[in-house]
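Given as structure tokens, the chain that follows is alone and in the form predicted on its own.
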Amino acid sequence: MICKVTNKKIKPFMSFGRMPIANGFLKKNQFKKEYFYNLEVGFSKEISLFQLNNHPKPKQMFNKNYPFFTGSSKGMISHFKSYANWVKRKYISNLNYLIEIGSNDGTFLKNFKNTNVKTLGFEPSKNVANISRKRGIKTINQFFNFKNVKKNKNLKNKIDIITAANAICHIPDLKSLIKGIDFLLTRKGIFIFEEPYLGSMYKKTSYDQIYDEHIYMFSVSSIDKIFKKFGFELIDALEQKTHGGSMRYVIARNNIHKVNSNVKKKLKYEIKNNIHNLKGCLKFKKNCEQSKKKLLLKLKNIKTKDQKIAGYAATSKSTTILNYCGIGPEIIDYICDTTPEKINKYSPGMHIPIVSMNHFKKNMPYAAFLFAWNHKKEILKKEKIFNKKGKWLTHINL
């Protein structure tokens, strides 16, 4: 295995086994041609980077039928409004032009529509890019990399802020990404991005964060070390509640902005808790194996009583749980979801039928596996009837 940033050899420390494309929901006639790869993870000691070994090509994951829409969650709409307001409060006096990497359906950028800030989104999935355009948000339907960025010569060193959320961990070539950022940012320009946090994943043993799109699980240590290699520095790190625990990173060119004391505190925390080294990975591996055993025991106990179990929300994260634990339709009867692009299809790999939320309401099961556990508050508010009658399950302790 080769580290994607240092190009040095590293050893994989764990395999989650044969895995399909996480968002590859499919019809029955597509089962035989389904794509699989080995979901294996490794750790670069040099830059403290947790990463996948193999993964599908980005075009296989982000395409014209990408079934994820940020605006489908009230919680995410609220979070992105808050994120945009934070950017405005902190940087509006020096903000003329803002770019978002992985802008999806424009949920974040729409918050700048009635301001003097020019915005531009880079979104590789055609269907969601088209929704953003319909909302009047200027969007380039391309991957954000140096090759695509340098075509826009008029933007060279003209961008004040580049933002992203849950997108940078999807980009295999971080060197090309940073080169693109360097090309676009002004001298005082800032790059702000949020990602699921490695420390939170370790704490919860939320191994479902590991799937094909999440090529990296970042920590403050890894971000600090990676950007130092390219003439940038981490100037702030702020914890976020999204995705079961995320971190917002603020990056700038060396010696231009003051470094917040948060950075030092968080680096110390990661050293103390082995988030920066291989020891943390090996403990996580052990916890994953124990979690798998406990979960299977719990589910099989319910099925021996001939009770129905449904999956709640056909998330990309659920693909890792189902395939790693070998959970199929003999255990989970169906998965309910609100996304039209997923309904009447089957889950990747294990081929559990995906049904509408109406089916869930009319055929309430004994238990529901909450795959979208990071949206627990929003879901529990919605499902008051099931809360009284049914039993919620997860693979983690919430």
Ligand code: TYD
Contents of the next structure:
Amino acid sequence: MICKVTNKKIKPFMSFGRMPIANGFLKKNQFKKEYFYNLEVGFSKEISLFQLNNHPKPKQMFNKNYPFFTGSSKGMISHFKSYANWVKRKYISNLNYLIEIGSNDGTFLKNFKNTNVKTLGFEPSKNVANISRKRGIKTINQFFNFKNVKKNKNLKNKIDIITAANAICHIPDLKSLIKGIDFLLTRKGIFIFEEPYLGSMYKKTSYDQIYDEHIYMFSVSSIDKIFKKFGFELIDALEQKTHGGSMRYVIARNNIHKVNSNVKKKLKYEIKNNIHNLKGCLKFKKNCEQSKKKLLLKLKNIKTKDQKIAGYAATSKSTTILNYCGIGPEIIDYICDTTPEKINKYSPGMHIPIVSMNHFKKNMPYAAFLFAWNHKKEILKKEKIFNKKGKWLTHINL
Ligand code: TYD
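Switching from the form predicted on its own: structure of the form predicted in complex with thymidine-5'-diphosphate?
In what comes next, the whole complex appears, and the chain from above leads the way.
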């Protein structure tokens, strides 16, 4: 295996086995042609980077059928509003032009409407890009990479802020990404992005964060080291609650802005907790294996009592849990979800039927596996009847 940034050889330290596309919800007649790959992870000691080995090509995931819509969660809508307000509060005096990478349905950028800030989104999936355009948000339906970015000569060194959320870890070629950022940003320009945090994944053993779209699980140590290689520096790092624990990284050109003391503090924390080295990976591997055993036992105990189990929310994350642990329709009867594009299809790999929320209300199971555990608060608030009648379960301690 080759590190995608240093191009040096590294050894994969763990495999989650044969895996389908995480968001590849499919119809029965597509079962035979389903694509699988081996989900393996490795770690570059040089830049502390946790990464996938093989992964499907981005076009296999982000296309006209991409079924993920940021606006499907109230919690995320409100998070993006406060993210946008934070950007405005901190940077508005120098902010004329902002670009978002992976702008999805425009949930973040719509917060800049009715301001003087010009915005532009880069979104590779046509269906979600079109939703954003319908909302009046200027969107380029292309991947954000140097090749596509440099076509926009008029934007060279004109962008004050580039943002992203849960998008940078989806981009395999980080060098091309950074070249694109370098092309666009003004001298004082800032790049802000937030991603699921490796330290939170270790803490919770939430291995379901690992799937084809998440090519990297970043940490403060890795981001610090990667950007240093390209003339940029990490100037701040702020923890976020989203996706079960994320980190917001603030990047600038070298020696232009003050570096916040958070950076040093977080780097120290990561060294103390083995988040920057292979030791942390090996401990995580052991924890995953134990978690799998524990989960299968928990599910078996419910099934021997002939009780029904449903899945709640057909998340991308659930694909890793179901396929790694070998959980199919013999254990989980159905998975309910709010996304029309997923309903009446089957889950990738294990082929559990995806049904509407109405089906859940009419066929309440004994237990519901909360696959969207990161939206627990929002979901428990609306599932008052099931809270009383049924039992929630997850593979992690929340
Ligand atoms: P998320 O955890 O953001 O997904 P992923 O693992 O794919 O990043 O959850 C999004 C999915 O969860 C989406 O299919 C919609 C579904 N969902 C519900 O069905 N009901 C809900 O109340 C919420 C918040 C999400």
